[in-house]
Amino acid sequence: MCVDLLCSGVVMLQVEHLSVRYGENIALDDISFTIPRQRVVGIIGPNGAGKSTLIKAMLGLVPLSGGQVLLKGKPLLPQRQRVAYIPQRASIDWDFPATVQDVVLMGLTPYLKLSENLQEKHYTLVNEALNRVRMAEFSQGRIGELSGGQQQRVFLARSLVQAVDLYLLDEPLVGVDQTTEQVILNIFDELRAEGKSVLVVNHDLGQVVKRYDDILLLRKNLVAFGERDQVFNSENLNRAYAGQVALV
């Protein structure tokens, strides 16, 4: 049977029984939910509650125990190319010895067929990315030597070099500037007006909660999932805080 958002091509993302086990440890179980297009999403929940496990789980960087993950209808794994990730900044070696310009290059290496050079196009993608991010000026730039903010701000460029129809964001907004947390809110909303869709790992319950467009609240397992205004209230979130958050 063929669903109505699916067949009319409106959904982007489908996570069905989702399940990882580490031995005898649970890490998330039987995970479900459906992402259309255009939409911005909050994924957040206590420490250890399995939100960057799901993120990692669904590009195959971690074995699924059951379930299956599709991207607009088909496995997500072969389409591989059409997602762009990117980590938490502690799981990056900023010693590497490249350059801004580098960096936001790299994220063109799959989509270069084996005997493509970079060419002037290839350069022109990469400064609309940084003028994208307002990292421009710093294209020469070691990436070592940037602030934290300014990092998280090239490798979101990388990202978009990709033209890609799905982002994976694992907690972007750590430790960021507030130049950096409004430049990377703003492409959020550049990219759903573009049809894309955006999965963020939050950890703050702040105001930058206003800026998504759903919830996926997890502890384990799918606390809730749905419109911002119907899954963040206080009863979801004692639910998956154990009663230690309170909404104000």
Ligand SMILES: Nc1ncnc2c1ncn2[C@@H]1O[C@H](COP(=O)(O)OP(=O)(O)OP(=O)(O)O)[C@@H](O)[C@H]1O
Contents of the next structure:
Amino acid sequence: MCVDLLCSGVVMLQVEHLSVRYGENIALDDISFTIPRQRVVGIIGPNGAGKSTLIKAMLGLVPLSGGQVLLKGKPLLPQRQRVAYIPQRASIDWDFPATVQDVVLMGLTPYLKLSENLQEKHYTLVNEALNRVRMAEFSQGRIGELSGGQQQRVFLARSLVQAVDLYLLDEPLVGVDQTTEQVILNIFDELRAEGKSVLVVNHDLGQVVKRYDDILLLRKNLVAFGERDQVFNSENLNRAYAGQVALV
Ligand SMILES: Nc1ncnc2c1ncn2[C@@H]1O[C@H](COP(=O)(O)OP(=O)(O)OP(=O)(O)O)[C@@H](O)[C@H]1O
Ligand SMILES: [Mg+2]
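Hand over the structure of the form predicted together with this ligand; the form predicted on its own is what we had up.
Next comes the full complex, and the chain you just saw is listed first.
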């Protein structure tokens, strides 16, 4: 008989006893949580809390010193193509000489057969994705010449052309304009409605938090995790940010 969330097909992501060390420094210590389908989850914590490390560890970009990560009940890494990742902006080479359209087309690379040429259907997909993030008019512009917010929307479009279940976004809203913020938050709502889950690292503890279903508070350890209204209170925030300034 099927009684738990996993066998009912509701679970998207399970992180079990995940630990990461950089040399002697323990960056994440025994982190466990489960995220169902159709959730938008904010990962919140002070500088150096391990937010980026958590996302990178899930994707195998930094080695785990313990634990495991499952996507829909099976190890995530062999299903890596079912997960979209947008890194923290500082880690991307923004001088790359590519057009907006090129950048989004790159998202299709894993789905093209060797020697397959790009066809009209591929450009249509790219155009649809650029429309969703309201960047279609910039399709022939250089990525390096866009504002930070516009670049962020293009990178989101690149992940939208992919057939993925889970989106991992590292600080997509930092320093972006109001339009970009609204576009990105609306896409989170659309992705939820499509049955996907989104994990989004967030620095800012302002109004934006209301758009998340769940909050994961991190500070090397898992400080708290659960529905936003249960977790987002001053007691938990004080535990996560003790001694550091929270950006409210
Ligand atoms: N490649 C690395 N080598 C060594 N230590 C690292 C490396 N990356 C991160 N760290 C350390 O691990 C800890 C967690 O870093 P991480 O970048 O995951 O934090 P974060 O929560 O994303 O911070 P921020 O809010 O500044 O982006 C920090 O102490 C950091 O100095
Ligand atoms: Mg980070």
